[in-house]
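So this first bit is one chain, no partners, the form predicted alone, shown in structure tokens.
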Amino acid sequence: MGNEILVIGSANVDLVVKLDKIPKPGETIGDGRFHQFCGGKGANQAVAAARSGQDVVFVGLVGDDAYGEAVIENLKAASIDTQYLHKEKTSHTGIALISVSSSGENAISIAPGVNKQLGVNRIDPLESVIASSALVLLQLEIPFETSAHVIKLAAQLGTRVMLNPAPSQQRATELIGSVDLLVVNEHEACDISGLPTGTDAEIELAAEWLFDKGAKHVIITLGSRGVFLKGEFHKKFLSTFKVEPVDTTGAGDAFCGTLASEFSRTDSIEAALKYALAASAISVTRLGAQEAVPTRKEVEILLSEHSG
């Protein structure tokens, strides 16, 4: 087994607009400022995973076309390996149209084009990749089916999985029992489980629902108040670093990339935690998602700044 994470996902183009506040329905503001980012929750989470120093492996799907063009360049960039990102004349590169606020939120429009297109038969070729591999990093931006063949042909493998099911559906339960490592937020755990995530007793008690099915470290993100880990050995909340957020897209793509980077490296769930906690508190901090993950070095000061 290699040292590599293997992402299988989704590849986008950010169109950002920052606003002072989110439109309502109806609703015209003007005064934005626009951005254009590359993004796409499996290149964001391949981008930081690279950027805390592994060596990463993108598998997926452009379109033919100038923003194709850009994903490449710039994972290439990232030094990551795009040997298995092809393009496709079928459909359009991933677009996500997203409104950023003054105080941080946002809301995401996505148009997913290519990204539903990444199927099984894309997937049978890399046998020997996934198997050489520390750990296979997915999402659900792309088929629901080939992300359930990853998983199976990853457990017959013998190599760890790390699953981040967002966009939620209740259909991800299927996957949970080969996981490694599972990472949802309140919302995600939520609609997964059926069960109610409003209260701290009621996180811990969807998080017992979701290992029960079989993942064997259930992460929650909870935002700014960190995380909740349930595993054979714990259970407990960690905190995250308090910091003032300019805009929280691909915050949770900074934690997966950095959570799956770190574990692989350390193989210390407790220390994966705290550095990706890190990560994605130092990513809020800036506007982007890819463009905000920090590098390792930068993550090792907050941490020092931290430590004792």
The other form holds:
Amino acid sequence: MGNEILVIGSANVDLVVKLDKIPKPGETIGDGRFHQFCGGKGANQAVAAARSGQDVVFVGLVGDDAYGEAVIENLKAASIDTQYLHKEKTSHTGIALISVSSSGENAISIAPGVNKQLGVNRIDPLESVIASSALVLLQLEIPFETSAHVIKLAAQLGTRVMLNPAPSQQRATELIGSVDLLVVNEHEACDISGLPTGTDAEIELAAEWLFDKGAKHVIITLGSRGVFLKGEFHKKFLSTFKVEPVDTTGAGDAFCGTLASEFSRTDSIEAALKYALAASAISVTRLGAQEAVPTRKEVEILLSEHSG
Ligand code: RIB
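Follow the form predicted alone with the form predicted in complex with ligand RIB, if you could.
What follows is the entire complex, opening with the chain shown before.
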């Protein structure tokens, strides 16, 4: 087993307008400021893992267009291995239209383009890459069948899997049995388990339910409240760092990417969670998803300020 993180997932370009508030249906709001960033849950998580100093390989698709070029260049600039990031002519690079309010909340509309064409045909040739990776990291912005295939293959090959089933789908329960780390927010936990997650007691029960389905570690993220962790030897809430949010887009991705990287590096779920909470807290103080992810040095400074 190597020490690489293998991310198989989506890559988008995020077209972002920062406004005082997010428009309601039928409403038009002027005075926004426009930004273009590279995004997509898969690529965001890959960049987060790489920025913690981990070797990262990214598998995905972009269109044969200028946005696709921007995605490739951005991942290369983050020192990510892009040899399995292919150009596909049958559709466009994934696009996300994002409105971000002054309080940092967002509304996202996605046109997935080629992300939805990442089929199992792209996975089968990667058996040796999966086998030699420390951990495979997946989300659900590519076809469900492809994610299911990767998880099955990784389980056969003895490679750890971390799944962030976002956007959530009820049938994600089918994937949980072979997952080492399952990361969901409270809404996804509710969608997948069918259980309410409005109170601390309900969050614990939903985590138990997901754990009983076979995930070795269940992490329910709770925004500014931190996370709940359920594992064989753990059942606890961990708080996070207090920050002034500028943009929460990609905070979950910063959390997942850094958690994957730190869990592989340290083999300690609690140490990895502490690091990921610090990284995602810093990320919400900045605009953009990938741009906002802090370096290891920045995370270590925040952790040292709060140690002892
Ligand atoms: O999680 C945030 C990401 O979701 C954005 O970067 C956007 O591209 C969508 O995939």
